Structures are given as structure tokens and as C-alpha cells.
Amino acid sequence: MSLRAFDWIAKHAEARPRSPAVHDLLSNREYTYADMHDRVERCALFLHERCGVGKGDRIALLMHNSSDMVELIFACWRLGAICVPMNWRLAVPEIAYILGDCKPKAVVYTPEFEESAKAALGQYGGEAMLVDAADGDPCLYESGLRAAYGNIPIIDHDMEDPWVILYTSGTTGRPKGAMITYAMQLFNAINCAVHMEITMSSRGVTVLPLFHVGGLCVYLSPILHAGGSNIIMDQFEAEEMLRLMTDRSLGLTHMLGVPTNYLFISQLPAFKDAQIDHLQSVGVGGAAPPLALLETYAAKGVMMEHAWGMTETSSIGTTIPKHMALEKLGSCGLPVVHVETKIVDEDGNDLPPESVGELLIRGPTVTAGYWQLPEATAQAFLPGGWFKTGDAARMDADGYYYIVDRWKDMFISGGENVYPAEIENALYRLNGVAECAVIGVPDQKWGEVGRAFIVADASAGLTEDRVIDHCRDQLANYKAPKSVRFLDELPHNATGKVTKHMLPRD
């Protein structure tokens, strides 16, 4: 039996029209659910009438976070179209590749990305309407919304239809478009509501980019599903984020960031006296957070909710209950209510507790597959519908999961598996290490050895020998890095995650 996907914005506009829905910090625009319903409807009419968008057509977005972007995403829902939010940090050839892959009817951009959008469309060579979504007039988007009148024909959405395509980072090859269906979003919203206590009274802040699953799916869409409200930040800025966290008058309850976000916040002088223990859910994901970072926030009365998820799981697959955060320090928790997980060896055999293997997941939040890539989709699954995450993990005797590292980040030194995240945790216990990353580099004797890249406090006086000696005190000798490079900053992607493939191997 097929199930219909219902329009969340329209439902809340009918039931609680005056309730706040979004607050765009950059423009200071605030919209109720009635406002959002009207703007989403006008946006859908504009895309339909001016751009010829219908059910199944793709709309590509090249823009920073904004309330406009939220409207566009939900206008696609109303039309039965597929939204493709694009990573604005990509180079023109990479953007052109995505356009060629998804073949959108329209590309909506903001002025700072006009040059990239036009150049990429030229390289792609296909036809798509370019829509300027500048803030204010003159602006094709705003004038289009003002001129849009009428009603969109009611379109039945099957729960298994795709709503969004999110492209993977492509660090190991061409990016793949993970299809996010209406069912995936519904069950993700339910999972978040159950485990993060999301209600119509919740107020979240969206700081991760909306082209990223963490920005769209945690907690923006679950809070909109519940009828709560969201503050939209165009980009992460540590001082502004800390201001929001400490301003009790805002009523902020939920936030999600990657470890780097919280690390930068904790290094601000104002953090020392900041009171943030009123926050209901401070989620961290995208990468395994250093234990020292979890302890730093715990000292502030905040039990960070380490959640594991990925683009293909839309988003959370496991999360740690707050009351277990200190007892199970470093764990990403238990499987959420609507998924199953397990750990297997290279042959797909189930592994016992405490064994390191690949984490598998299945359930209604797992992607239906990759856009127009049936072979890659087939390769991503094992029999029984189990999705191969590519994450190395272990499960303790109580069923709590620990992400050890990405399989691709693991290196083998002298026949021993070495997981960089373990070394990075040790490095963060050394005074003066502001940020670090470890990779494996070729070695004639051992095959591969570790190299640490460190951003250090200027007054710390760290040296290569001191760093290596510290690691040898904390870890088995074969795990200690054999070389150290000091950098002014590490390379990051748009979500704040360290892009290790950009670190030098020579």
C-alpha cells in the first residue's frame, strides 16, 4: 500500500498560523507558519509558471543558508519537484558536473555565486533558467513571488518519491547524488522527536549548510515537522554562535554542530564565563568529537549528544542518551528507534562485542539509492537491505556504539591497523594543541606511518619531539606519529570538517 506524503508547512499554517516558523538572522526576516505557507505557495507558482517546473523536475540551489532557501526546498515538496542544494565551495567544473548529472530545470543563486552559476551552466551546456535570489530588489526571485497568484494543482506524493538529492563530498571520486525521500524525512523527524525531545515549543538554530544533511535534517526539518521554530544562520561564526547560545531570551533549545564548530567556540575568551546549561539538546556529529571536547562542555553542565549519521541515512542512525554521556564517554550511543545496526567483518559476517568492523544500517531513513547510478547503489548494500556505511566501529557489551574512524582513513603500519581518530584524541590531551589531524603516509620500513598536522597555540612552545613523546606516553608505539607538521590552519569543508585528503603526503 502506497502512503501519501503530507505538506507540513500547510498543515501548521492551518492549525497554528501565527506561530513562528523561521527567523533569518542575516536579513532579520521573521515568518510565521501563515507567512511561510504563503511564500512557499508563491515560490511554487513562480517555479511552475516561470521556470516550467513540474513533478520530478530538479531545481538546483547555489546559495548560503537563508529563509529563501527553506522556502525553495518546501516549494519543491509542493510541486513534487526534486531539490538539489549544491555545495557553494565547489569549483566551477565540480558544479558543472552536478548540473550535468541532475539536469535541473532552474538554477537559483544569490549574487555572490552569480559568476560560478553562469560559468558552470556554460560548461554543463544544458538548458536551465537562472534565477537571481538577491536579498531585496531588484531581484527576479522576489519579484516573481510578488507576481505569483493562483493555486498549485494538488499533487499526490508517494512516500518513496525523492524530495531532495544531496551530493556526497566526492573526496574519493565523483560525487554521488543520494536520494532523500519523503519517507526518509518523516522517519528522521520522528527519530529526532523521540530522542531529542522535539515538540512545537522547540526552537533550533541551523548553522550547518543546508546542502549538508546535518543542516537540513538536524534539526531544521524535524522542528518544522513538529511545528516549532528555527533560527537560520547564513554561515557559522563562532562569536555569533556563542551569543545565541547564551542569550536566554531567544528561547533556544536545540542546536547541532560538527566538532570543529564547538572547538572554535570553546577557544573564545568569552566561553570561560558563558552559561549554556539551559540548552536542551547540544548535538555533535559529522565526525567523532575528541574526548577532551566532550569533557570541556560537560564541565559547563552540557552533556553533548554525540550522534552518528550520514547523508545516506538522512541523518541520525545512533545517538547517546544524555544521562549516559559521561558513563559512555566517546560513544555515539544506541540505534534510534526506527533503524537497525550491526557490525560485520570484511566478508559481511556479524562480529561480537568489542570487535572493530564496518557499521551497517537498515531502516526507513536509509537512502533509496544514488541518482542514476544503479551499480553504485547495488554496491552500497548487502543482502537483506543492509547499507554499508564505510565507518569503522565497535559495539560494547551494553550495545553502545563507538565510531573508531572511517575505513578510508585507517592505515596499516607494520601489519597493525591504526585509526587516526585515536591518535587525535591523544593529541587533544596535550596542552597547546588547538586543532589537529592525523593521516597515514608511505614508509619504506613499515608500509605506512602516522603524520600529525597541528595548529598550536603560539605560547605553547610545542616541538615535533614533544608531540611524539606525548603520543608514545599515551599510545602503543606503532600508533604514535613518526612526523609532525605545524600549520596556521587546517583545511576544512563547508560544514567545518577537516578535509584530510588535502593534507600533504610528501
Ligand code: AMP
Second form
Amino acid sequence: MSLRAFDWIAKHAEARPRSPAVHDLLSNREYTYADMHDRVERCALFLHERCGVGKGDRIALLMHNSSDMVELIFACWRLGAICVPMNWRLAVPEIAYILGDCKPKAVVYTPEFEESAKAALGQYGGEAMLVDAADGDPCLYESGLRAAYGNIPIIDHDMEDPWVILYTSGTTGRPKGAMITYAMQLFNAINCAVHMEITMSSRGVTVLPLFHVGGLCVYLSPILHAGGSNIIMDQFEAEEMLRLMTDRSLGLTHMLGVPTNYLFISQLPAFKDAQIDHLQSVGVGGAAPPLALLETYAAKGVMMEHAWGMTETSSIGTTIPKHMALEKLGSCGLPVVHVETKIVDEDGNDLPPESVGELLIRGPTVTAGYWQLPEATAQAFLPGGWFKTGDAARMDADGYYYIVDRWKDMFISGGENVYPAEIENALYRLNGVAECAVIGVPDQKWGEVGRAFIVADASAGLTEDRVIDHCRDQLANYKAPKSVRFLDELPHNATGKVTKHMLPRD
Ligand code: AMP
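Now show me the form predicted in complex with the named molecule; what you just gave was the form predicted alone.
After this comes the whole thing, all chains and molecules, with the earlier chain placed first.
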């Protein structure tokens, strides 16, 4: 059955034109649904009339989060075009690769990315209109919106059509473009609404990048689906984030961050006396949150909603009910209402509770596949439509899931599987460890052994021996790291996750 994808912003503009929709924090622009509808319409007209964009054409974006970016993404929806928000941390050849892969009709960029956008387009060598977008400046984007005039072609939307392509980080091999369809977004909006109680009164803050599912799909699009409002931060900044969390006059209800975001917030001096227990949904995911972090927030009356998800699942696949957050500390919860999950061994056989295996997921929020990569798409699924997540996980006897680690982060020491996340959890219980990451490094005797990278509070006077002794007290000996390196900071990607492949192995 072919179903139509309705335009959420247009619908809310009709019913509640004066309700707030989007607040761009950096430029302090606030738009109601009527404003947003008008800007999305003009943006769609501009893209259609000036850039020749029509149904199925791609539009690439290179910019930090902004309300402009939100309207560009929803203008694509209105045109039936496919939006490709690109990771602004990428180097020119990587951007050129994505442009070559998706072949956009237009590339929209903000001034800080002008050089990269132009250089990447040059390297790619294809034809695409370059559109500069800058808040308030007489840029092509803003003047184009002002001058937009005409009729948007009537689009025959189908729920199964792609709306967005999100490129996976590609830490191994080339990035792949995961297609996010209208149906996936609708079911994601329903999943989030059900589990995080999203309504037209919800007010979210979007702090993760909009080129990532964490920014776009949790909770920006579910809140826009419900007719609520979103504050858009251009990038994560701990102090500003804490200000938003504590300022009750803003009426903030929902937020999602990766563990490092919350870690950095908790290390601010102002956090000690900050009151944040009025926040309705404080979501954490994208990487394993240390148990000590969940406890720190719980002590402030905030039961974090620990969720698991990935680009290919267009956001959350499992989440913990708040009332179980302490009882099942560290669990990423149960599968959300419109997905199924299970754990299998390497031959794809179902595993009983408490066994560690690969997490599989299926349901309407799972990607339709990778852009123009039918083979990679086929390899990503097992028979029956089960998507292979590449995550090592276990389920307890009550059906609650625990992410043990990425399979590829696991290392083998003396024949034993070691999951770095478990060691990191132990390290976060050591006073003075501000941030840490553990990887496996080659070792003549054991094959591989753990190495801990630690950002330490100078005042704690941590030494390698103290760190190793602490781990030996907490963990089996073979899991304790054999070496420790102290760093000023850990490498992070633009979403805020630690990029372990950038840590030295020699
Ligand atoms: P991405 O596609 O960039 O969103 O990355 C998805 C990956 O992040 C997953 O496959 C997991 O390895 C990891 N991840 C997401 N949520 C969690 C979580 N709650 N705990 C541990 N790892 C997570």
C-alpha cells in the first residue's frame, strides 16, 4: 500500500500558526509555525526556481546547526528532494567523495565552510550550484528566499521515498549513505512520542549536529511532528547548555546528548548547585554512558533516559523507562514500540538471556539501505529483514538490553574477550579521571592488552600504577590495562563521541 507523507510544518502552521516552532539561539531568531511554513515554502521555491531542484534531486549542506538548516531540510521534504547534511569536520577529499557519491544539484554552505565547499566541489568535478548562506548577510540564500516567487510543483510523496541521506562516519572504509525515508521518520516520531512523552507542549534543545541522527531525529523531528518547539544550538558548549537546562523560564522539556556532553556539564563548577530535576526527558546515547555519570545525574533527581540507536535505525531502537533507570543501571532498556530486537551468535542463531552476541534490529525505522550500494545493503541484513548492528550486546532475564561494546572495539587478551567499555566504567569510578578511553594494543605475550588514555584532574595526582591498581581491584586481572597514557584531551568526532581509532597504538 502506498501511503502519502504529509508535511508536518504546513499542517501545524494551519492549526496553530502562532505557536513557536524553532528558536535559533546563536542569531536569536525565533520562528512560529506560520513563519517556519513561510520560510520553508520560500526556501523550496528558491531551490526549485534558482537551483533547478526537483523530486529526488540531492541537496548537500555544509553548516553548523541553525534554523536555516532546519528549513532547508524541511524544504527538501516539500520538494520531494533528498537532503544530504554533511559532517563539517570532514576534510576536503572526504567531502568531495560524498559529493561524488550523491551528486547534488546544490551545495549550501555557511561562510566558515566556503573554502572547503568550493575546494571539494572542485575536486569532485561535477556540476552543482553553490549557495552561500549566512545569517543576516546579503548572501544568496537569504536574498534568494526574499525574492522567492512562484509555485512549488505538486509532489507525489510516497512514504518509502528517501528524505535524507546521512553518511556513516566511515572509520573503516568509505562512508556509506544511509537512506532515511519519510516512513522511517514518521515511525521514529511515534516511537519518541510514546516513550519520551512528546506533545505540542514539548520544548527541546537540539545540540547534537543535524547531520547526525542524534540531532535530526532525537528530538527535533519528533517534536516538530507533534507541533512542539525546538531551541537550536549551533554547537555543543557546556556552559551554555547548563544555562539552558537550569533556566526554567525557557520551559525546556527534552534534550539528548552523548555521554561526553553530560560529562563536561557535570565537571562545571556551577553544576554542583544547578537544579535540573524539572527537565522531563534527559536522553543519553550514541556511546556507552559511564555508570558513575548516570549516578551523578540521578543524585540530582534526573533519571537519564539511556537509549541505544544508530544512523541506520534513524535514531532510538531501545530506551530505558525512567522508573527502571536505577534498578537496571547501565541498561539501554527495551526495544521501542515499533521495532523488534534480538541477540544472535555469529551464525545468526538466537541466543538465550545473558549471552553476549550481536544485536539485531528490524522494523519500520530501519534504513531502506545505503545509497547506490545494493551489495553493502544486502550484507547489512540477515534473512527476515534483521539489520546487523555490529554491536556486542546482552539481554537480561527481564528482556532489558545492555550494550557491551562495538565488536570492533573488543580485543582479545590471552584468549579472553575484553570489552573496553567495562574497563572505562571502572576507570570513571577513580577519583581524578575526567575522561578516559581504553583500546587494545599488540602485545608479544598476550596477543593484545589494554591501554588506557586518561584526561586527569591535575589535583588528583594520578599515576600509571595507581590507575592499574584501581583496575585490578575492580576487574579480573586480564582486563586491567597494562599501560596508561595521560593526555590533555581525547579526540572527539563532531557528535562528541571519542574517536578511538585516532588514539596511538604504538
Ligand atoms: P552512529 O551511527 O554514529 O549513531 O553510531 C551508532 C553506534 O553508536 C552504535 O552502533 C553503537 O555502537 C553506539 N551506541 C549508540 N548508542 C549507544 C549506547 N547507548 N551505548 C553504547 N553504544 C551506543
